[in-house]
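The chain below stands alone and is given as C-alpha cells, in the form predicted on its own.
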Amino acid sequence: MNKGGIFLSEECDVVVLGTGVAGLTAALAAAHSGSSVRIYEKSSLIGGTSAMSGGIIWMPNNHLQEFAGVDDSREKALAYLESLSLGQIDSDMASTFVDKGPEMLQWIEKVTPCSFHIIDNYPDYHPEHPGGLPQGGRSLDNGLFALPELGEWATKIRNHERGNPVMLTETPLGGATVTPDRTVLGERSDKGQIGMGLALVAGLLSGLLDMGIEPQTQSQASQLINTSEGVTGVTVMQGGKPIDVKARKGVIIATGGFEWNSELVRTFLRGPMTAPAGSPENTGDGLQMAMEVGAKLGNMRNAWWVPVVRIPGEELFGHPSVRLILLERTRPHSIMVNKYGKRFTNEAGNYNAMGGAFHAFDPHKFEYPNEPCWLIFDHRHKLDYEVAGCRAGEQTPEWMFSDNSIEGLALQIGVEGATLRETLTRFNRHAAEGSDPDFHRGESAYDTFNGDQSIEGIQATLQPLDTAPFYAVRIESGSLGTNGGPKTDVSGRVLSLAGGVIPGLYAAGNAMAAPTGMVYGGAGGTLGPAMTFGYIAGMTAASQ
C-alpha cells in the first residue's frame, strides 16, 4: 500500500501520539487487547504535563471507597457534574466517564506497578453542590515508584531530576501537617523512589516496557494520512525526515492541549491566559491535524485555569517557567486584589474556578480589571508560609514587594493607597468576626482543607492582615492545559463535521474536547478523565 507512490516505511495496528497518561494508558489498552502498538513522542522526554503534575486522579465511585467507608454512587457523581455543567457537558460522555473510570483504575492496578489510595478528607472542589463529597473519597494518590527499575528510561521522563521521595498525601497539598522524617526520606532517596506525577508516568511506562513497547522520542507527528477509507496512518518526523506509519486499526491523538501556541490561544480561549504552566511541547499539534481532516471541535473556549507567579529569570525546558499559587492565597493573613486595590473573589476557592474571576470583563472601561492581580499578605503570613518557592522566614526576594505601610506598598505596585486601605480595613473587620460577607471565604469545606491544617475552623483560611511589614506578589492568569479539541463519541472516536465519525481516528486527554466540559470536579479532575478515555480509545481501536 502506498501514498503518492511512496511505500509506507512502518506499519502496526494502533499508533498512539503522545506520552502523557492519556497516551500511555491508550497504548497499554490497545496492546493488552492484542494489537501491535507504536507510540510516538514529539519531545526528547516522555510524560508531558502529567509528569509535572501532582499525579492525582479524580475518580467518582471508585473501588477503594467501600473499604474507606465513603458513601458515593453513580447517581451522586452524575448529579454533581450536572450541577456544575452550565449546559456544557454531554451527558453521555459524563456517564461514560463515571461508568468506565473505576473499571480502568482497577485494570491499571492489574497490568502495571501503579497502586492507588484515597487522599483522606480531600473534598471535591465544589463539595456543597448536589452530589459533592465534603469529606472526600474521589481524589486518589498513587504510590511511590523506584525510578532505577526503569534502567535507561529513568532519565527520559520529563522532570525526573526534580522528583521528590514523597507522595502528595505526605505534603501540605494533600492535607499533611507533618512530612516524613529525614531518615525515611533518605532511605527512599537511596532507592530512587519518587512520587506524584512522575511515579504515575513511570508506573504506566513500566507496564509498556514489560510488553516490549518502547516510546519513540523526538518523533513529531506532522500529518494524518487520510484516504477514502478514513485515517489510515500518520506522517512522523524523525531526524528531520518524514516517515509514513500505517495504522491498520487506528491513530489515537493524545498530544496534549494548545496552551503554548499563542495564535491558537488568541483564537479560541475565552479570556486572558498569559502564563502557561504545562509542557512547552503542548502547541496544538493534534488539534491542527484533526482540523485538517474535518474533525468537529468542542469546548474550545476553556482551559484548566490556575493563578501563577512568574519569577524573573526562571526557566524550565528552555522556556519561561511559572510557579502555581495554590496554598499561598488560601492560608490566613492574605487576600488578593485587582489593579484598583479591590478584592474580587474568594481567594480560597479552587484554582480552576479562578479563571472565571480573572475573565470578568468591564464593558465600560473595556478591560479585564482582575488580570493581572496582586496577592497581598502580612508579616505573620511571611514568617509561617512558603510563597511561590520562597521559604517561610524573614528573607524577601527581589520579585516580592514589601513596605512597612499599606500606602507605601500600594505605591510600589501602582494601586490607589486609599482604596487598598479601605479594602483591607473591611476585610480585617469581618475576618476578626470569622466571616466574609463579600465572597464567603471559609464557608466551603474545600476552603479550610487548603488553609492551615494546624488550625481548626474558618480561621484556617480567614484571619486579618495587620502585622507589618506587608508584602505583594504579582499574579497572572495561567493554565495547566487547554481542554478543547476534537469532539469524540463515547468510544473515543473523533466526530466529523460532515456527520458521523472519522474512521480510524481517536482522541484522549487534553487533546480532546473534555468529557466533563468546563468542570474540574476535584483534585485529579484532568488525569481521571484523560486516563479513562485513553483506556476507552485504546480498547476501541484495538477491536477494529
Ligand SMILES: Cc1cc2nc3c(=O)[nH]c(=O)nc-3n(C[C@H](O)[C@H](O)[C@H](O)COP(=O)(O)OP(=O)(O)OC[C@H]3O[C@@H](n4cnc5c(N)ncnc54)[C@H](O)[C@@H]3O)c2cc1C
Given for the second form:
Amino acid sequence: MNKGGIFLSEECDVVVLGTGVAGLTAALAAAHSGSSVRIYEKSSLIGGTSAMSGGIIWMPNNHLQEFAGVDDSREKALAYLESLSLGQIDSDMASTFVDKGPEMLQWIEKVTPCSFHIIDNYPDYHPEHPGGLPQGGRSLDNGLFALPELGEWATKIRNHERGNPVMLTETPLGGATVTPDRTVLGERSDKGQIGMGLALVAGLLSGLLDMGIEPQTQSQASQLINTSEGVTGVTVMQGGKPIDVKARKGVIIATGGFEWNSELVRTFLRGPMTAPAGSPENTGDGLQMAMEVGAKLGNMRNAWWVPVVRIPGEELFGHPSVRLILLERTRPHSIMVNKYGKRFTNEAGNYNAMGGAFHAFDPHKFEYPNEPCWLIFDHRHKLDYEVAGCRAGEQTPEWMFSDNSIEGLALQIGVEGATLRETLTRFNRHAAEGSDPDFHRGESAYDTFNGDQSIEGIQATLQPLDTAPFYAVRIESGSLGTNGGPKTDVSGRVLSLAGGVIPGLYAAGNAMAAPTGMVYGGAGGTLGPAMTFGYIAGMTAASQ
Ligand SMILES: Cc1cc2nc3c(=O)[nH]c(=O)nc-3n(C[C@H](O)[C@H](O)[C@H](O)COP(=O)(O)OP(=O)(O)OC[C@H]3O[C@@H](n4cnc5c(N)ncnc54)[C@H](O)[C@@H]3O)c2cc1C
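Output the structure of the form predicted together with the named molecule; the preceding block shows the form predicted on its own.
Once more the chain from above appears, this time first in line as the rest of the complex follows.
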C-alpha cells in the first residue's frame, strides 16, 4: 500500500536491478531461457559505469584465439589467476569464469548485434606470471554500433553524447599508433556509429529491446521482499512511490559497486580511495539490501583501483569528475614521486596494481606516504604526449604546476627540493643506461606496450627527464568501481550468513564479491567476469 492508499504491484519471473553490462546480460540470459523479465534502473540513464568504459572484455581461452593463433588454455588461465591470487580467489569461482565466459561471449554474439575482436598484442596485466600471455589474446574489443538503430533509446544511454566513432583498438590505449583518417571518421559520425563501452551497452540493450523488454529508468530498488521462502521480490521506488515487484523465480542484484558511498568506502576499503571514476548512482544499494537479508560478504576491502587527476570544478553527471592517469605514467620522460619526492613503484605497472602502492602504510609516521602523489615530467614529455586530457604541446593549464628548475617545481608542490633532484638524477642515470634497478620499469611486456609504441625496446617507457621546464600533476587514488559484495556460489546464488544460499537472490558484476578477488587479469578484467556472472545468474534464476 503506498501513502495514497493505492496498492501498486507488478509481477514477473525474474527481476534484474541495474542496467550495466552485468544487469543487461543477466536480463538477456533470463529472457532467452523463457522467463518473463523486468529490469529496473535507478538513474534516468541506462548503462552505469559500463557505458563510460573502454568496453574491453578480458576473456581467457576465448573463441577468437584459434583463428588468431593464440596459444591459450583453461589450464594456463587458471594457473595465471592462481599465481596472482594471494589466497583471495575461490578456485571454483575462477574456474567457472574461465569455463563459462567464452560460451557467454559466443552466445552474446548470437543474440545481440555485439561482435568481438582480439586487441592485437595487448599483454595480460602481469604477463610474466605463470600462464600469462605477453603477446596478448585475452583482451577483446567490440565493434562499432550505430546508435540511431536504437531509436528513442539512443539518448537514454549514459554518455551517448560523448561517444566517439572509434573502437578501442584504433586508439593509443589499444596500442594504435595511427587513428582512422578523417573521411572514415566522418562517414562513421554520419551514421551515428560509436565504439567502446557505449557500443557494448547499446548492443546488449538492443538485444533486450528485440525481446520486447524495456528497462524502467528512475526506478530505484530500495528493499528486498524477504519471506520464509527466501527473496520473493523487491520494492522499487518510482516517482517517489514504492512498488512491490513480485519475482516468481528470483531477483538479480547488478547495481554496481559502492564507490560513491563515502560511509561504505570508509567502512570497507583497505586504504584511501578519494576519487570514484564511474557512475555516481553506484552507492552500494545492492550491497545494503543483501546485508539486510543476511548475505555473506566477500572481497569487501578491494576495488578496481586507478590513479586519477581531479580538475578543480570539473563535474560529470552533477558530481566531481576525474581523469584517469594511464599512458601518462608509462610513456618516456615521466615518473611518479610521493610526498617526500621519492619514487615508490614501477610507474608503468597496471593501474589496478597501483592501488597496492598507494596503500603502503608507514607504521612509524602513521601515514600513507604515497597518496596523494605527483606525476613529474619534463618538457619533452609535455611536447610529445597528452597528459590528463591536456593535448601534446598545448598551453599549460592552471592545474599543472611548472617551473624551469626542479627545485622551483618542488617548492610549488611542497616537496623537498634536494630529494626531488636526487630522485631525478638517479632515475635519469639508470634510464640512460636502459634500466630501472629500483622498480624494474620497462622489464614487463605490459610496460612497453603502454609506452610510446613508436619506440622499440625499453626506451618506449624509460627515458630521462632532463629538459626544462619540469611539470607536476597531483594524483589521487581512485577507483573504476568497488568489487566486494554478496558472495555467490558458482551458479550466481547469493550465500547466506546462516549457511547455504538465500533462495531467490542472485548477484553479478561489481555488486558481487569478485570471482577474481583482487586480480585484474588484463584489460577488460572487470567486464569479462561481470558479463559471465550476469549470464550465469540469469540462466540459473530462469531455471528455477
Ligand atoms: C572510464 C572507465 C573506463 C573503464 N574501462 C573498462 C574496460 O575497458 N574494461 C573493463 O573491464 N572495465 C572497465 N572499467 C570498469 C567497468 O566499467 C566496471 O567495472 C563495470 O562497468 C561494472 O559493471 P556493472 O554492470 O557491475 O555495474 P555498472 O555498469 O556500474 O551498472 C550498475 C547500474 O546499477 C544501477 N543501480 C545502482 N543502484 C541501483 C538501485 N538501487 N536500483 C536500480 N539500479 C541501480 C546504476 O545506476 C548503474 O546503472 C572502466 C571504468 C571506467 C570508469
